[in-house]
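Single chain ahead, written as structure tokens, the form predicted alone.
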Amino acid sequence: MKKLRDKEKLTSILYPVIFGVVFCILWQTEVLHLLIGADTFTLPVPTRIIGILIDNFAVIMGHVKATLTVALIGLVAGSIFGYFLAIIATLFPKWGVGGLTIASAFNAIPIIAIAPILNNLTKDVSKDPNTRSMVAKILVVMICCTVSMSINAFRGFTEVKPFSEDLLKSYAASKKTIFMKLRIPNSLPYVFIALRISVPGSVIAALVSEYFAEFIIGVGRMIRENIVLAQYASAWAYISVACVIGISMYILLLAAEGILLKGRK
């Protein structure tokens, strides 16, 4: 059984790697261009993109830092606020469930619609355009992360095993004790389910919010600026960086989940 699981883990990693290598070879040899009818100006070969990344490493890292700052602050703030909403919904189910329903409605609003609205609403936050822009972008990410955390954490608080709660009640445990000893530990796996959605979502929200930001900085803004200027090779370099940011954050999340929830699996 263990050998079978190890084999499944190996193939789940090996097949995507093989596909990626083959895809890159087809891309570099321009076979991919022939298949999709593209040219090397709009779709530069990988070596051209890597060359731009190396030549402009310091500048690119400055934009990466700005995007990561927005994504991480918004992710943390949104997750904490969403968890707090789930606690309120659990303690006051009559009002809380309705509040979560309203919060879920925000999922239907596209990021591309929220970002310009928040840019206008935060114009009076500071006289510094960089500060105003940063606040607006963080709010966009925060809203996107709050919803998934609140819904999943609420499930973790409420979907406990009946016999567990009955056992604690038989020991005359108070509601506070039940909440601290049962509901909060039970919510942890659901928190990581929410983070699996929020982590890549925070990067996407940060990139999109930068498209409309007042201050011209960030990976998302550089993608837009280079496309407008028809500098497609540079745009692809920033797109590659955006992919690396999202994948790296997701891998770190999976590593943290494996460590923290190791005893629960």
Second form
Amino acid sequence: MKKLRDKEKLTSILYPVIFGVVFCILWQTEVLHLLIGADTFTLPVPTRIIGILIDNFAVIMGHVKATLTVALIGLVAGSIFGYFLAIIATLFPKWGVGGLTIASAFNAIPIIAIAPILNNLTKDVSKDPNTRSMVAKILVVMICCTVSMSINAFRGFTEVKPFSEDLLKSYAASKKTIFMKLRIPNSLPYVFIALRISVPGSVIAALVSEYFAEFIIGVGRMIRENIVLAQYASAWAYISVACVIGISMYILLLAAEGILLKGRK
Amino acid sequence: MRKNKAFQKVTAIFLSAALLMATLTACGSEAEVSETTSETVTEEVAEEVTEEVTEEAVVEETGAYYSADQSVEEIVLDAAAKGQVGNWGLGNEYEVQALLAKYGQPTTYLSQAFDMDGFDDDSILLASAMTYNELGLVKNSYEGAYGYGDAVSYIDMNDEGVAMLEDNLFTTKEFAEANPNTVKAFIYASMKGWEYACANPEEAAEIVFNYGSSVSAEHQAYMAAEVKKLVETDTTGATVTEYGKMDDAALQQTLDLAKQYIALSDSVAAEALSGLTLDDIRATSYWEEAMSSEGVFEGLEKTDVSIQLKWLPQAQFMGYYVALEKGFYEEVGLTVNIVSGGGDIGETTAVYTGQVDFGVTWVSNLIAANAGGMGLIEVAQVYQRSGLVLTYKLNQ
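Please give the corresponding structure for the form predicted in complex with the partner chain, as opposed to the form predicted alone shown earlier.
After this comes the whole thing, all chains and molecules, with the earlier chain placed first.
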């Protein structure tokens, strides 16, 4: 039985890896270009992209740092704020549900719409354009991360097992005790559901908000600059960097989830 | 009871919305604070105090902006020191960088949006503007404009010797070699359109407006009058009578500045850029033969052609719209489709991939594209001088 599961695990990793390797070989040998009708100018081969990554490692890292700062601060601040909103909504359920409905309306605003607006609203924040751009970008990421956290955490707080709640009530537990001992632990898996949406979302929000920022820095902005200047090889280099940022943050999240929620499933 | 519940719900929604707003703004300022550590806060406060003091002193002497008799150097040095020079970036920044370098300043600039709000609210002191577009929006007082009138002045890139040529007409080397007669016919009819448009800018503005304008009729008329100046005057201020002429001296200056300020992270492209010569970016034979012809073109290889504009429909491209409206393209046997641009549309890529046959771009953008290996070729240079200026407010 255990052997079978190990085999399953192995194949579930092996197949995507084989697919990836075959894909890269097709790409490098330009068979892929023939298949989708692209040329090596708009879709350069991997070795060229990797060459650019190596040549400009220090510069690229500077942009990565700027993007990561925005994504991480926005993610953490937005998630904490969302969790806090969910607590309030749970404590005052009468209008909490309505409030969260409005909050989810915020989620429907596209990033490209709020980024320029927040840019204008934060003009007075600081004299240093880098700082005020940073604030504007972080706010965009925050708005994107707040909503998924508040809605999911609220579900975690409220959708407790009825018999657990009844049991605690039968012990004459106070509301506070129920909250601390039942609701908060119950919300943890939901927090991770929210983060699974927010983590990739925060990277995307950071990349897009960089397009509009006053201070020119970040992976997103470099993708735009290079595409407009028809420098597709460089653009692809930054696109692959953006992918690596998103994927590695997601892997970190999965690892954290594995450790924190061990034995709960 | 029901009514009461509904009322409760409504108040609840309002309350939570207000709370959301309040906390959002609170978190905004929090995020700002979290960026500066407590140590630097005290330092910054001290700095701010001294900054304020010196600024007030300056304000008392000269006002917050610049005076009409201040030299270009003084203005550039001041705005650069404050880090308040603006440009759109995305390949439009090289002339501004060349100007900053001319006065020994670092070549960094603020990213300017496609409106002049940043200039209006003083976050940009020295803002990039095209004479035919943004400068008019700043000065004039029709709808959508800012109405500064004579309260603004500008630095002209042509006067500063850092002019780079802008709107041209280009295609791919491959297309030009395969369809020489079509290219010549297209150049001939387009230049006829430009000649007519410059002779009748008001009519040209109206024609463009009717083709789906992105701006008001008044602004379109202003733009047509300003574009006429760029088409009929060269970088030295001399009058040009041959529409679309490729002036080697101005093109060479554009190429030299492009090599200096186009920064490419792709080493292959960067090497190609440094090796580019004028012959790699322009071909004069098509224009020369077209202009010396009688306007009759035999054996057109392709009669259905399209042209990709660099931006939205506006008088910046009036020559092509006039040629279409007045039937100049039909006269030479061409059916032309004008494709408007806008946003991040890459006119160089559109022509390179063959989606369109011709395009309008800035010479510097064509140079960057060719450095990447596109093999584009300019066949006419419509704008004879740079239309880019840096505008600033005057003390009143």
